[in-house]
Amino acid sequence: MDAKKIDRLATTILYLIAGIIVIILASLLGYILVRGLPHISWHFLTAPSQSFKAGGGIGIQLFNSLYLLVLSMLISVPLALGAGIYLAEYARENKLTEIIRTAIEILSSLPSVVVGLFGFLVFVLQFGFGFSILSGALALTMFNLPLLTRNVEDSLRQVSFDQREAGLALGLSRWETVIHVIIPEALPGIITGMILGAGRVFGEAAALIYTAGQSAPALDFTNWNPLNIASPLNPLRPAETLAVHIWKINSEGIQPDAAAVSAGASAVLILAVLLFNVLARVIGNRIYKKMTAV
């Protein structure tokens, strides 16, 4: 067999593998959306859930998921940026740096249930936060931080060394070169990593069962005092998220329309992640163009 036939055969196999992956993903998304979209309505998105009767919604769970996503990203993104910049631009190549990178690799591969148990022992019990949004956000920070840190470091290392030299040659300090030259160039990769991290956080369930709790108390959306237990902004209240709600109603089976609520909530979860990804890419491209004057 000559080289051209081998090349065509290898290309065909690669296209076949890619097509199979696309078909599997499209089938999975299509199955979830076809089953769930008919159950989605304004009432379903805003009404509170019901335990022993049909007709409940996912309003509180959806808000809890978004609130926990924002809180966890507010904690993890600055830490990941600082750690990634240090490892990529300032850390010396020695045994300590190798140990740090190895620890990051190990932590990024931990199962979420292990992170949840760690959060339960440390944040819920040791720190006394109880089952709360704050405990869940801190646990998800531990879950998400290694991946975000590695993504920031890799994105910064992909920037050409010539651009660093150009910044220094123009009289910029090392920190000014990082801020004004390297980070704008690496921003698309960093934004992509943040998108993936946000998707992991929004769809996470196992870690939140042990930290944020499995209950969704009645909230007063006219009360925006974060110190009031009925306020939706209170970070110390228990909060059942959308992913935990899907797991709970399928495991308990006490709702007459559990299958419909589960299908609708799953479709909302998929659509929310897709919408967040699209918005994040649009915002990331605009920030990149603004910072690089493209």
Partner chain sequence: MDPIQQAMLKKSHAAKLERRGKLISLFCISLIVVVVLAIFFFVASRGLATFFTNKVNLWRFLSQTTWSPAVKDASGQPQVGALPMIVGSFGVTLLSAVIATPFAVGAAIFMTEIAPNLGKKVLQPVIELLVGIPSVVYGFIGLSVVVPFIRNIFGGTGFGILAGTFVLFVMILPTVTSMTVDALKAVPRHYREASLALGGTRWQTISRVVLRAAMPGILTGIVFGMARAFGEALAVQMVIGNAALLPTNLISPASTLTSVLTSGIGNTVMGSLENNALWSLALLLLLMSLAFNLLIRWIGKKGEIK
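Positions refer to the first chain, counted from 1. C-alpha atoms forming the largest set that superposes within 1.5 Å between two forms make up the rigid core. Predicted model only: the values in this text are computed from it and were never measured. Compared with the form predicted in complex with its partner chain:
- When two forms of a protein are overlaid on their rigid core, residues whose CA moves 2 Å or more are considered shifted, and Leu227 is not one of them between the two forms.
- Arg101 is not among the residues whose C-alpha shifts by 2 Å or more between the two forms once the rigid core is aligned; its shift stays under 2 Å.
- For Ser27, a C-alpha deviation of 2 angstroms or more is recorded between the two forms after rigid-core alignment.
The form predicted in complex with its partner chain is what I want next, because the block you gave corresponds to the form predicted on its own; please supply it.
No partner chains or extra molecules come along with it, only the chain itself.
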């Protein structure tokens, strides 16, 4: 075969590969949505789950996922901002910084099940938080922190060094300049990263099965006192999330409608992640336009 023919053949194969990947995604999404969407109803989204009979919903799990997400973002976002600022603004090029960067790299590549097990050992047992929202939120923080930190650092570095000089030459501290000038300018990137991180957290299960637990006790949605055990806001109650629920009913569930519930829950999960992706784009772009508006 001559070179031209090989070239044409290679191009065909490459188109084929690209096509197969698109088909894989399309069939994944198609399967989940076709199987799951018919199952989604107001009842499904709000009713509590059932362990032994059909007709269970995912109301509590959905709430748990959202609450856990909010709580873990509340902990991890300030920490990631602080750590990202350190790396982008204060870290000098030396051995210490190298060690810090290595640590972050290692943390970001740790299997999430290991992070979950560590959370189990330390938060659940050692600190006595038990299987709880709090333990889960801390585990998710560890899981999410390295990527968020890197995102903050990258976004800050995107802002020209000129801007820091401008602030400093006026007698402002580096800290003030970063907080009031650099961060606002880096906001589109930071927000996009945060929303993508939120999507990751929302779908995470391995880090949660031994921290937030695998049970979803009934909640009293009229009781908003965070100290009451039946209150949805109580951070020390066990809280099975949507993703954990899908895993649970598939690996040991005995509900007759387990497959349908999983499909419905998966569809909700996928839609949520899609929503996070779209939001990340839209909000990032909008803030960017606003910041650079002329």
